[in-house]
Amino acid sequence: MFKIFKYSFFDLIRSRWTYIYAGFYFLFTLGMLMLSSDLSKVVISSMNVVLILCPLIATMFGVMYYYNSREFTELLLSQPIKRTSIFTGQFLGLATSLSVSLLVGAGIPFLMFGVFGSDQAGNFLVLLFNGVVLSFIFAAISFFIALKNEDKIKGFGLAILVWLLLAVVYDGLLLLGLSWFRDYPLEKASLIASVLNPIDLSRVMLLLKLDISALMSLTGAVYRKFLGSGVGMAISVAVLLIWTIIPTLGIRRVCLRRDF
């Protein structure tokens, strides 16, 4: 598995799309830092981009890489190699390459402007952590969907649909539900709903870390009470890791049950 991971990682890290992905983060972050000397504002602006772009790119890359590497995968399947090792190695190579692109592209400009010499170092690290975790989560989801669907168009469509549901539709439905039942105490329900969505959970973690949860009024107070403590942050990290593990186990289950 490590050899397959190594091959997939270096194969993807040499791709021009990987350079474009890292270059976008580099230019965007550098531009924001040159426009504003307030690192906290730049972290907030970067948060809005990372929480949408990381899941989207991981979803698209995951599906495309699986379908475009079919011939190489068929060659590996003809060898005495475990199927779980093949697909797990490819998934880890993909997710790691995307994470490295994020870390390099967004990290270098912050380092150039001395983020570790400021009070925003912790917020910066939380931002990168959430971006990396979301890359792993959505790469695993897209790989699982592609493994389940031989039809390329269907697999791509389902993967994008999952991203749309979690990144866009979920928040709209949540706000609609809170509006309909605004006369009822829904703070805990909104907390549970946010935890069930990795993108929302990452956003809440960053808002709490940036100490701007007051913008969410009473709901923000509930978030701070349950997730603002050390135990709450540990629970948030554990939930994000569970979000990573579940689709990874799904990949393993498909590999064991499917006759390739």
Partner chain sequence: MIEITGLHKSFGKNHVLKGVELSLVPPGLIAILGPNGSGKTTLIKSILGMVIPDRGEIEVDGASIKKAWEYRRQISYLPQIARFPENIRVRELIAMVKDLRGETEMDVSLISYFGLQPFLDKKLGNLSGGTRQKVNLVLCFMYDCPIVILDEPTAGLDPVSLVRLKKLIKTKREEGKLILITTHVMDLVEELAEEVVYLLEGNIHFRGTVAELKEKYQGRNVEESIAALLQKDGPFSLGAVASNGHAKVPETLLEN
Contents of the next structure:
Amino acid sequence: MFKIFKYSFFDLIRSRWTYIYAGFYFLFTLGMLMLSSDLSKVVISSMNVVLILCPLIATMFGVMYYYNSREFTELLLSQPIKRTSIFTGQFLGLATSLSVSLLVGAGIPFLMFGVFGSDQAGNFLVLLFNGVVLSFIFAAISFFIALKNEDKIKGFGLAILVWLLLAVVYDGLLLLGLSWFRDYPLEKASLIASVLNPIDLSRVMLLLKLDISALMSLTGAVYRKFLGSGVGMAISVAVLLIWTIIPTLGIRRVCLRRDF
Amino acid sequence: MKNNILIAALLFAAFPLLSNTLVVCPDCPVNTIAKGIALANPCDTVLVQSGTYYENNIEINKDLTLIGEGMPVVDGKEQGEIFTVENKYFYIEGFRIQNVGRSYVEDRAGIRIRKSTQFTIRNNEFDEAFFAIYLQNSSKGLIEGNHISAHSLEEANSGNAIHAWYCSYLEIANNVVKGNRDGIYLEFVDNSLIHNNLSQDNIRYGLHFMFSDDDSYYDNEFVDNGAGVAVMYSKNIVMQRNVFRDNWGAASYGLLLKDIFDSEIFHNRFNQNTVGIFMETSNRLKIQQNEFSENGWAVKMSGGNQTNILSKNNFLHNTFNLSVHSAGTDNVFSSNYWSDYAGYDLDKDGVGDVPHRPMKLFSYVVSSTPEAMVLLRSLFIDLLNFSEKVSPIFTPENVIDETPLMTPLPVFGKV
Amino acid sequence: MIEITGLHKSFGKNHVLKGVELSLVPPGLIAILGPNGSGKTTLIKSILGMVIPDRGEIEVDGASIKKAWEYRRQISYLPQIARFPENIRVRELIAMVKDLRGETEMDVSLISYFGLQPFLDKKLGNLSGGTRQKVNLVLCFMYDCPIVILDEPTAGLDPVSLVRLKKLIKTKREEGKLILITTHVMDLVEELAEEVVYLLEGNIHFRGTVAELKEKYQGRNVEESIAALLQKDGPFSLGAVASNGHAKVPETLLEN
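Can you swap the form predicted alone for the form predicted in complex with its partner chain?
Every component of the complex follows; first up is the chain already shown.
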């Protein structure tokens, strides 16, 4: 598996798209840091971008990489290598290269501006952690979808649909539900709802870190109590891990049944 | 009339000649402040030299001047009130007053002044003095240059640094008040000036007006309090050039206005407060030339606000610039600078050609469903705000700035 | 050896293999033939574990290949259409396969045998079909495996390489290996194959030596025999036309 991972990773890390992706983060973060001396504000702006881009780009890269590397995959399949190793290795290579793009692109400007000497070091690390986790989750989901669908267009469409559901539609439904039942105490319900969606969970973790919880008054207090506690933090990280593990297991399961 | 003034001036000039100075020190024959006060004649000065005096319940009923030399410490050992003054004239300067002791049943004070008409409390230090300065039924007092600190944790067992009840013509200036319940509390206090104070880390309000009219506060700084300033049930208050910042927390405000009328809020800065100004049932206020930056809400208007004018203010990068619960009838929002204004100015007159709607849809949603705040900065919300901006459906029709400015106004107030 | 029993495979509604039974024992050079879509490639991919059978059992050297992968060490496989990652160089590809599968020194002699030296630093995307096939051959033959599976090995090859390939296959046969070839080139079957397995409609229609094939279908060579087979039993038979009803001979053809 490690060898497959290595080849996928180095194949991707040399790709033009990886440079464009990392370059975008680099220029964006550098630009923000030069415009604003306030690190916490740049962390917030980066958060907005990371929460949208990481899932979206991971989704698109995941599908594209699967379909574009079918030749390579077929070559590997005829070799004495375990199937699960091939696909897990490819997925890990993909997710790692995406994460490296993020870490290098967004990380270097922050380091240049001395983030670790500031009070934003913790927030910055939480931001990167969430970006990496989201990259893994959405790379796994899209890779799984591509693996399930021979048809490129269908696979691409489904993957984007899943992204849309989690990034946009979910929040719309949540908002609808909250305003529908607004006469009931909803702090716990909204907490559970946002913990279940990895994008929302990442956003809330970051918002609380960035002390916007004050704007959320009672809801914020409930969230803060939950995510501030060891158990709550453990649950959040567990949820993110489950979101990564389930599609990864799905990849392993489907790849064993697929014909090539 | 002219003669009266002359006589008064002569009397004042004559005091030093008539009065004696009585020295108190730990090794002197007079080794307690209480003894010194008992021995002093009216109009005398009691000079207390440096040292620590464990005393409390010192009562003063004659015209006296108390001067501390080398910051003598008066320690109440948590046993009770320290100075209780009930006299027309009183002057105290240069003491460190500490450990009055908390109480749930009585409002113990560091210095309590009753029924005085001419008093000065200057350059004293208070630490854990519960109600450090407590003024009742008094007027024409100067509270200046005092440094009052406490380490209060909860409202119920903490006191206010400067507490005034039924007073008038007070001047409260250049004090530093930290870590109390309210920094400065004024109830039924009229015609008073509060200026150049720093009020910080108080658990309730930095400055609190109740039923107080015709007062003015300016050039103060309110930092990291439960709420910066609360003005309630009052009228004709002038608020100028104050800085409200970092009043950040679930129930925090820079300035809380409740049932106040005919007041002016000019040239203040609101920076990084949960809510810059929160107002409820307040009428005829002029809120002009203030700067709101990086607050959660710059201005949040709850119900029953009428005939208020909000104009020529700078709104810079607040999470929400404006939240209006019910539109009200005739509040005016005009000629402000909004940092999120996306219009254009083709005729180059500095005024945007497209009206600005400062209330975002999400702000409206959150005011009716506070839990929806968890969706802050979600992509869905960005899309929602954008669509509402393009074609407004939900946000109140009359919350609109017809003449939004293209560039921020010059910066006012203290830096 | 390869032992296949009751092998079924469908792709959607298309039932490709319908209970194939096949036993292949080394040494031997067996041509797997059949019309388009008869399931040759599916059969081969099933043996390689790339296609997962619906039913049936495949054993290689006495062990089931279900969920196994180590057995592929025993197989050299030449895929039908050489599809490689476009962006890597020939040298890198060979190094990569060696890295994945293990060290070998046979690649050096194979490269010169097929005259690939000038192309080693070219990207695979820029190679002609024939050159790619040569790369494909190098990757296949650089491991000395007891089982060799060749899917259309001659596609796109120039005459010199073709001659060399045949020679190579013969050598491997002499070394005692089990070699499976699918091809549309009947001359190749004539020249190399000892046995023919003919797949038709998802089943083994004929299995026997080349001589037996010619004898049964009265052909002068393999090509004629196969043609005869198809006309008799396959989609071109009168029975098939009749049962299809609408499959009439075009009238223009009749006039001629």
